[in-house]
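Only one chain comes next, encoded as structure tokens, the form predicted on its own.
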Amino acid sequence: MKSRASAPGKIILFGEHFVVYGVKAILCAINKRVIVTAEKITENKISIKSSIGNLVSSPKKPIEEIDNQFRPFYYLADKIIQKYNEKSGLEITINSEIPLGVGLGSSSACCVASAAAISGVFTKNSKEEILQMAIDAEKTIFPNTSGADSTVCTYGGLMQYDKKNGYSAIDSENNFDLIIANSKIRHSTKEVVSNVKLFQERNEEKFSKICNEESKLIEDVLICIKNNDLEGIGRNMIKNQEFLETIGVSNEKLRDMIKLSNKFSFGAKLTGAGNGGCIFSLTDETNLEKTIRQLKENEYECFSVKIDFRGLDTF
């Protein structure tokens, strides 16, 4: 029995870092995907094959003994084997179009697609059930995950999230283009988040003011999205980047990429933790090629994406 599933990556459009302090964040799924294939095998083992390496292990091992990068997939496979009291094993193959470790949701997309493919070998689950499995799996490497990334990877489209009210879809069929440029600077999300916390503790009044400004900005963004006002969204991206600069999560390379992008796009900003990873620019058919050419002429790796409205797909 073989089961396959795919899930999209994601971008945090607005609200990264500030969401930890109660501000709303806006995310979207992107049309770069992970495809996971799961197949029952006769041997009582869990085999995982991927571009980052392979793992072969027996079931029922403590999760702490599993290499960190394979933990979510081993966890899912082991749990389903135990649930159905299987004496056989599973072979899992992961193929990804999403660059790793740059804030584009590769781990969350892998968790969602793996949860669907692995459980699909034995039964058919709802998206809600698959999402919960994916979040539980993601917690084996990110214990404090909010679940926001896995949620948008499961359902696709645009989504707003805050700690008090959770997730809700943003009703939109906007068909704009996003250009993602990769700084190729690796960063530690944990370290960047800790530094933001330190900034907040040392500058409480200033940080509180920025959070209030970010909240107002995001409410304006929601109106702009509803009206398909790309210039308005772009202006808010530039302003949001200023807030991120203030709290210290940018660097010279990101600034240079953003400056180049802003020559032709509606706006650009970093996405995710910052201090490395990616930026994205907002474009449409009038300025897409010009913005890509500007980045490539300066030897930056970039590619365009659209919002993915499919979300999780099983086949």
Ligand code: PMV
The other form holds:
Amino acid sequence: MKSRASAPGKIILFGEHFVVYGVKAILCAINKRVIVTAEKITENKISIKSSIGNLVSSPKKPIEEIDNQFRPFYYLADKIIQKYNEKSGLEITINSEIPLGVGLGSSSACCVASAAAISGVFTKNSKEEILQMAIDAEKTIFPNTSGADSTVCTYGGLMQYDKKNGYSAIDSENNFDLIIANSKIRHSTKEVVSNVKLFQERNEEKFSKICNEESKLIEDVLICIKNNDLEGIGRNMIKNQEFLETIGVSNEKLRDMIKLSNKFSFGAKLTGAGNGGCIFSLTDETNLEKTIRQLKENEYECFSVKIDFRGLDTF
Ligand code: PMV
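How about the form predicted in complex with this ligand, since we already have the form predicted on its own?
Starting with the chain above, the whole complex follows.
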């Protein structure tokens, strides 16, 4: 029997970095997906195939022995084989349309879709159970993950998150277009986060003032989202980008892409850790094409997405 699942990628709309210091962040799922297929095979092996390579290994290996990029999927497959005391093996195939390593949640989406596809070979689980499995799997490579990415990939839509109150869905039927432009500079989230920590330690008062400003900005964004006020959201994106510039997580390429996007869109900012990765701009049917053209004429890779309201899907 083949079991299949798909999950969307994500972007952080507002609040990256400041969320680490207790400020609220707003995330949304995007309609770029990963599809994972899992199937029982007669041989007692775990086989993982994806566009970035393959892994074939016997079950019951210590997780540290498994190459980083396949570790979460091996972990999920091995766990389920042990749970059901299976003598057969599993073949897992991952197909993704989410660019890798640029803050678009490809790793979380793969964990969520894999948890659903792999467990789906044996039994049906609730979204809550699958999310927990996905977070456990993700922890084999990112022990400190907040689980925010996996949560939004599982449920879809728009979500707010802060350390104290956890996650909650933002009720919205907004149908705006987001244009994501990829700097193609892979970033290390861990490295950028520790640079921000240094900035915070050296500029305590300034940093705490920015966090307060960011909190106010996010409350205003929530009102703008409710009222479908794209100009208001865009204005706040431009302001949020200034805060991100101040704490040192931007660079020349991101600034250039943002400047070009700002000519026609409602606003643009970086998304995720920064110092590479992606920027996004907010548009609707009036300025979508013009913004894309502006970026493409300057040889930047970009694509438009909408909010994904489906989240995890099994079929
Ligand atoms: O690079 P991403 O999209 O995984 O985003 C990291 C978000 C940070 O706020 C910079 C770090 C974090 O753990 O929240």
